[in-house]
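One chain follows as structure tokens, the form predicted alone.
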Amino acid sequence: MRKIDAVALPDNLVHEQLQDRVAVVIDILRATTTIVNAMEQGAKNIVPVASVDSARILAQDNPDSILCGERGGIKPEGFILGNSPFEYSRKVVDGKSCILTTTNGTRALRMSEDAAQVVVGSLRNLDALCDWIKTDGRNVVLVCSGTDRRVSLEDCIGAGLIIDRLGYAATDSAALMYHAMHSAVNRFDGVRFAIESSSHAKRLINLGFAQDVQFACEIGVSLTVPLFDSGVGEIHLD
């Protein structure tokens, strides 16, 4: 039986849970989800990097890329887009490398690049990559991107969804991540209400970024599954 693992911080990842594995990376609120409509939307590519200034120098060097981020939450200045998947309309991307920046999401995605693949995971797309996973066949870690290095209750309940989903043997990490699913859906009576009862969806919603909140937690409908390879240090379509 295939085998499920799930790590609440990409800090707390060891090469042993990588090795020979799918690395599945969750940043519900937002960059995931961001890639994801931006991916469907008819970007060419994202490139995701660790830092504002190193976005900068590669789009510099990239004349006809866009160059996209945020930085607690807000879009640094000089930055065409931020990281609301509002701004990723086809107008604006279709064709278009995306060079991105987060505080948290792109960070996730470079420190999972030992797996044998990296796939980029969320709410939106949570059925399509169950189903990427499923005939993929090899063995699974989640990686939650957390906020600011801290545990981030959406994107646990990310992972716990997808762990549901999968039906695969989980480790206790994993086990630990479904049953505090469950718990805070219960709680709180459904997935979108108790993502926003967490610290990062109110500090989004008191900036502004209620809608985004609300099209993070649309579960199954985009038909996107973002793959990161990390040998060209590009997200791509397969």
Second form
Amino acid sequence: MRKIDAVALPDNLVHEQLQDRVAVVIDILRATTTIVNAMEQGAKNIVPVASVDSARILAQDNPDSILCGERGGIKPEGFILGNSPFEYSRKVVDGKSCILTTTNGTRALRMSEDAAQVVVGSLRNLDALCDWIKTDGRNVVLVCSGTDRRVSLEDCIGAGLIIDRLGYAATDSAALMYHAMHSAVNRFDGVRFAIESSSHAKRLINLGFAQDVQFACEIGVSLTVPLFDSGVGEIHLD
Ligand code: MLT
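Let's see the other form, the form predicted together with D-malate (MLT), since the form predicted alone is already up.
Following is the full complex, with the preceding chain placed first.
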């Protein structure tokens, strides 16, 4: 039987968890949701970068690309786009390369790059993602990005939903996320309300991004499964 493992933070990964596995990076609020949407809206590729300074330098060397990202949820000075999925419309990103740096999500992507394949997971592409994993055939590790190096409820709920859909043999930490997801969803009467109860969702709502939270909670509406090619450092479609 195929196996599924999970970490609540990328900092918890040990090399063996990535070896020969598909790593699904999850940052429901908002990086991986935004990446899925940007690719769906026709972005040529996305280059995840760990720091704001490296992103600025890369954008200077690639003047046709779009400099995107956030710190503290807000677009850094001089950036073209922030991290709201609504900013990534077809009109803006179609055919473009996006250089993206976010506090946790792009960091988790880079920390997963020793996996056989890194895939971008969100609630929006949940069904297409699970179909992709089933077809791929390898064992899986789910990498929750967390928020400021702390475990985040929304990413654990996302991981729990993937574990639920796949039905693979779960490690203890994957089983914990599966049970936590069911418990939170029952307690709050639905995925959206459970996610809205998270501290990150509350912070985003206070910053005026309530629509982003709602968008991130729409399950299975996207067929887009972005893949991170760590060799070239780009996220693209198949
Ligand atoms: C991150 O990568 O930390 C997030 O996507 C933060 C955000 O909500 O913009």
